[in-house]
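So this first bit is one chain, no partners, the form predicted on its own, shown in structure tokens.
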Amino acid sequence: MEAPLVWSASIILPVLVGLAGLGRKKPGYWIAYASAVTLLIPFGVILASWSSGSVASPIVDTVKIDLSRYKIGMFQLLMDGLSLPVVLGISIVTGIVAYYSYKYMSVRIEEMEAHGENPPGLGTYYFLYNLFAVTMLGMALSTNLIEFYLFLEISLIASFLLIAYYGYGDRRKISLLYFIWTHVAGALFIAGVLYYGVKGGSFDVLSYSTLQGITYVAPAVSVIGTAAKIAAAAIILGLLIKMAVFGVHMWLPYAHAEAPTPVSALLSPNLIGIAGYALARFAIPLFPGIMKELSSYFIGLAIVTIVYGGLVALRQDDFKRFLAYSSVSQMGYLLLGIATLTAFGIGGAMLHYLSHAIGKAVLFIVAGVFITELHGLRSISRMGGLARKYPLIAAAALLGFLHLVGMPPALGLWSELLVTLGVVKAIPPVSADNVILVATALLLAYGVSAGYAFITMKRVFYGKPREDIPESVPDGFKQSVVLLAVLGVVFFLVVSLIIVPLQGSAETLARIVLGG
């Protein structure tokens, strides 16, 4: 269905929000209330379509903007259901984080200027934040591939922006890293988006109408033939290295440890994640058959990101550290899920994305409760017994384990269940060893999520207490941290209302497969 200005009013509100405390030290908490309320608008419009029955069908803001004289397509905002547990992600985590982070970045500035720096202020925080913030929304709503890469320039540099001003350690080197591999990624992106959209004349890749619904351009193959091969390669590499997978995640743990806390919470489960997205949107239907070749070294590739990225998460002393290398690991879930090419292996790979979304910004935000009250507190050698000063914080750190185990009462149970159905489907048991070699494979990750999960868990919160732990948490962390932590059980016990619309999308992506 067509929502006038729905999704237009998402992007545009935020970024207002940011320009009126543009250039402000220290705006009054107005900026928090009203980036968090303009951010979670795609929230309530999904709360909207859920409540009127209406989630299954498309949602297509009014606003278009018609290139194809430019041979570049049409510029469009839309959310199906591949895209829905994307947006969802997307606003609730950028929302909730918008409101934690005035307290936190009001400590971490005060902190740069009592060693003698001088920071740009909240105002321009937030200004960069909303920006970086609405420009993942545009990304996960975008339906041509020109429209898809302007949302992700200027992503990465509001993100870069944000390292850089506001970062820890030596962070402009660490900003000049993350800025570089980024990049490099955007740049093989483009070029191979090029050289379809030159060599095809248009960069569309899906479209909408009332009569038809969603549609798809005809595989890359069929309008550029085996030139589809090279922009294929260029454009599978570039999301990869976006992605963060094993051999080309250097970058990651540097910049997303070393980022402000607020803004972790959205580089490790949102901005990477939107790679994958990426991958199962515009790489399966336009490139279904050198995905369906690739598939079996994808899968490979998969479980080998997800078991090293939790063996050297498990080697970590630095919390935030731990995390980033965890969100390697879990993204290792989101190739898997989208590498079997199945409907229930794409479904779980975007339901993952939402439940690893919530769950890795759950522990981001208990990173921060440490590193603001307990003076900058990350070393997990140092940690123990935080659970007696802390039980409420450290309940909802245990559920946002849970949604990276996947395990009850998280919604990480369910996109498992499904990337494990969409492997065990995408591999047939044609002798008794693939049926031992695909089960070995999958416990030995499985196992390898729950154990750095579990003993992190038990390092971080039992065992001795430190004696100069405070026993307070300021309200707005206690808050963020609990909302966050609850609306992951609620999707646990809801997931139908996600899984059906996604599963339909997810099923039209696999029969391309089947029809490339």
The other form holds:
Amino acid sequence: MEAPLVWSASIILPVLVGLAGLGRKKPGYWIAYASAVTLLIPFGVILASWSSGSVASPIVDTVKIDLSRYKIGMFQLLMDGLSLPVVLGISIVTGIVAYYSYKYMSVRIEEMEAHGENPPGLGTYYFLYNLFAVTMLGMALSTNLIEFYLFLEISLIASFLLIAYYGYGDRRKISLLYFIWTHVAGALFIAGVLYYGVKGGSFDVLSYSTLQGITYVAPAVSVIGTAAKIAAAAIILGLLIKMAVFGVHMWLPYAHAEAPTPVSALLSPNLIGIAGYALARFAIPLFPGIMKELSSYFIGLAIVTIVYGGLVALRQDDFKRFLAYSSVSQMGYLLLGIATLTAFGIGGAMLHYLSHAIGKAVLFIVAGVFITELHGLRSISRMGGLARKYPLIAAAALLGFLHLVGMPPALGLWSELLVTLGVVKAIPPVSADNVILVATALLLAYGVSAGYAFITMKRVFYGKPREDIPESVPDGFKQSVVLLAVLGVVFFLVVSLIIVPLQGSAETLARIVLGG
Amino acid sequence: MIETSGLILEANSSLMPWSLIWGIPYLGAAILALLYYLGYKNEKVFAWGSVLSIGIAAAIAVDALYQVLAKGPIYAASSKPWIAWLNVGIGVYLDGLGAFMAVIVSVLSFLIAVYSVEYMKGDWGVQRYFFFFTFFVASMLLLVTADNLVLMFVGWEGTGLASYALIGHWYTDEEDKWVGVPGRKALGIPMYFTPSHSGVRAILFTRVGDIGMIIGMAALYLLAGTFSIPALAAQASAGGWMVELASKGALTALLLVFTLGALAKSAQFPFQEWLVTAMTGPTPVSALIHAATMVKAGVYFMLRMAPVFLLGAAVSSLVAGQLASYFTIIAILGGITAFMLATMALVSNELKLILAYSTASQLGYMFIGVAAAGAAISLLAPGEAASLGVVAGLSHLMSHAIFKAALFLIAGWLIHVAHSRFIDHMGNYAKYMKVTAVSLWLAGLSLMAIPPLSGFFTKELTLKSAEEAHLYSVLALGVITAGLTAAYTLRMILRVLHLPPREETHAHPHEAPPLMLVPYALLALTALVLGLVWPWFSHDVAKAVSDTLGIGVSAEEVLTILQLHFTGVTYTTLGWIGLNLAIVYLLYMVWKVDFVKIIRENVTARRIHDFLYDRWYINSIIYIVIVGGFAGLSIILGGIDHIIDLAYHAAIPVLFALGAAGLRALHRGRSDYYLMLYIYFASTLMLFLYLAWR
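Okay, that one was the form predicted on its own. Can I see the form predicted in complex with its partner chain too?
Zooming out: every chain and molecule, the one shown earlier first.
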């Protein structure tokens, strides 16, 4: 389905709102509302498509940039079943967090000024924030590798500046660290992309026509021969660093812990998850054979990442750093699903993008509430009993954790079920050994996730409450987290709206793997 | 060939009103949550709103049971799937088993909700209590009426979540809400547990099992292409997925993984630890969730799935063989649990702990009942094995739900009166509360399996399963445990009702208020009446079971199974129970032995006591090996993480810095160095050019 301007407007309008605020010291609440509304446009588009009943067909923007005479290909903006959960996750989280940011960042900026620093004003924050948000959206909608990279690059610069301007701790060093790491990833990615595209003559991966729907280009190996291996190695490695899987995850805890909390809420579930999405969107159709060869290694790496991230998370005392390690662990689930190369697994991974986006954003917002209202409280060992004074926040946090653990009434149940189906399909019960292998691996992985989630829930919210904590007022700042958590429950109930289109797209990819 | 005539594959009813059985309590819970969110916190509205929604569910469930007994199973399914990709719909499958379960769950929940109104009055978290209570009831009813595994799993996890929240209801962890003696340690591990700690234990123990269940579900779906329980049964009866698994030798392993969830939920060895400490929850919660209903979910799973598995056994001897080993393992685990937990109950001095041990132990009997019958597959026809198992398991489930709920509700009142959870602070209560005393005796006698109370008949059935299967080790454990059960129950009753308190208290014992008294008196009375009418009532059970998932046995055949025929085992068991009762009576009432003194003075006695009191050290072993193992791994990985961090963020920058320093060292500001370097590099370059040119 071609729809005029839906996606280009979704990308441009928030930037315009940001431009209107640029340079202002403290714009009024309008900027929070306008940012939230414009960032929620994609959610509105999706709601409209659901209500019109056309859930399964892709939505393509009429605006296209044809660069095929420069051998670059065509820049399109397209959402299909595969990117639906990603677009939903970005739109909802960035939209709600845009509203939440206002109070958080006002307090943060005042605090910095009280320390004698002179950060750019709230208007500049919103400009960078919106730019960051829409470029992530652009990545999810990209059909072309160069197009994807351009959005990626802008998002990295915007998020780098957000950390550098408003971050905590040694923020100059950490923002630089983030910048270098993500550029190592980006450089690897673009090197692989250029190698593939220059040799092959186009950077397109998929295209859409009303008649045929979505078609993927032929696997790279049939276009550029064995050189595909080099391109694949660079692209996949770049994406794995961006995803922060075990071994190349080290940048993430710094960046996500020390970024201003609303930015962490975007960085952690949204941005790194996009690398997982890109693996499915680009790496599988381009390199099906290579992905198949690597499948079992990736499954192993995914399990290691889940367990490693979860257990190291338990060692953290800083709540935000804990959440950052939890994100490393959660990226393991995305990789696990994708690595099975089955429709269930790929679909489950994409659905988990949304589950994780909601769950982790909820938890970062919760962390931010304590930072704002309890004088920068981040240390888990100094928390405890907070549910007594913050019952709504505790309820939201529990729902957030349920998303990560995969328990109803959270959407996470469905992504976990789909990923499990994928794993069992990839390692079928054709022998007692296989059954034991799968059971051991998943018991370990899912068990560790449940462990760190509920243990941390206890450390933060239960136990004897501290005396010096005032009664909390349920203002809009805190309601936003309830809204997000409840949305997760709603998606749990109406998940068919998401997985019907997802099924089609995931099955297409699984077929490509089988065919290649 | 086994008939599957009772199996209903097509919906024969509309979703309304049957989905309201769980729909109304879910709606109730949602409304309570909304009210709380809107700032409305009137305690009475929350309490009675919860009671009302559960009452409506109970009424529909009773009607459903009536219809099922009169007209046969009800199968209602949504026309559109809920989870389209997996073809999972909203479906209600009410055969005899499901309808009986729904009635047991909803009626008990209703009575306990009424009790809670009084019990929780004035509690600071009463709104949260009734929200999770209602949410629990809805989830439990969804679990027992679901027509497919996914829907059942949603209910299953919902009960786990509610259980977690309610165990940790008093999450501020005041000492009077703990379980265990503060300060006590075994093998260096603390043996006292705060509510919040117990909640985490409960959800993690059961979650581990649930992961097995989700893997099993996934495997079944990939093999059979459906999550629907009737469809899985139909396929099993044609061989299908069971033969496929059996031919690969993977059937036993996969079914065991699939059953992990049931074992954990029903606190079977080695998962029993969470249930013991779940006693930090408010007592009505212990009565409902941790005695009468949720911990039965694992038994229900076995009752639901065992006939399905046995259908496959009828088709292929390969399946039958692997199935027999699966069922034998489960039956042995049940036997171990029954025995182990009963020994712990003998020495415990916390009223609720005694009942918790007893619950896990009795759940072991239910597992013996259903699994041993399944293990008898080579000796009995599959239909007979399945019906024996379901009848035995369901009957004991039902009678236990009733008498154990009564016991817990009574315990709730006694703990309130004594201001203490320890039985040493209780005593002589028979003088002050006659109705409560009679109720405690009735429920207790049922637990002791004294005829004609219901517990006698139903425990007999579970032992009969083991006898039929020739599983003599399990049978022996079951018989021995029956005696121990009688012993610890009598000890408990004598202690609180007829002996003076061991330690001085300032309590003023008096009878419970009606809202609390009536529910437990009614339940205790039911334990008696159910026993008295058992010979007739068992017909209804038989009839209900005969159509459970089309295991193809007529009601008459089931009735012959139910017929009381007292074997040598029965008389042995009764004699052994009598002996145990006599000994306990003599020890406590006649000789008045001071056990505390003996334990203090005699080393061997103390060792035995500590071994049992500290739960065979299993908790400590789990903490040292598993929790300690993961904690250790966590520390090691934390160290590794630090090394990775240093490698990237210290070593690499240092290398670059050294490189930079080295290069800088070349520039010393002296022209002779520059000149030399210039000549050196220029000549190297020229050499390369020359080589390339050539």
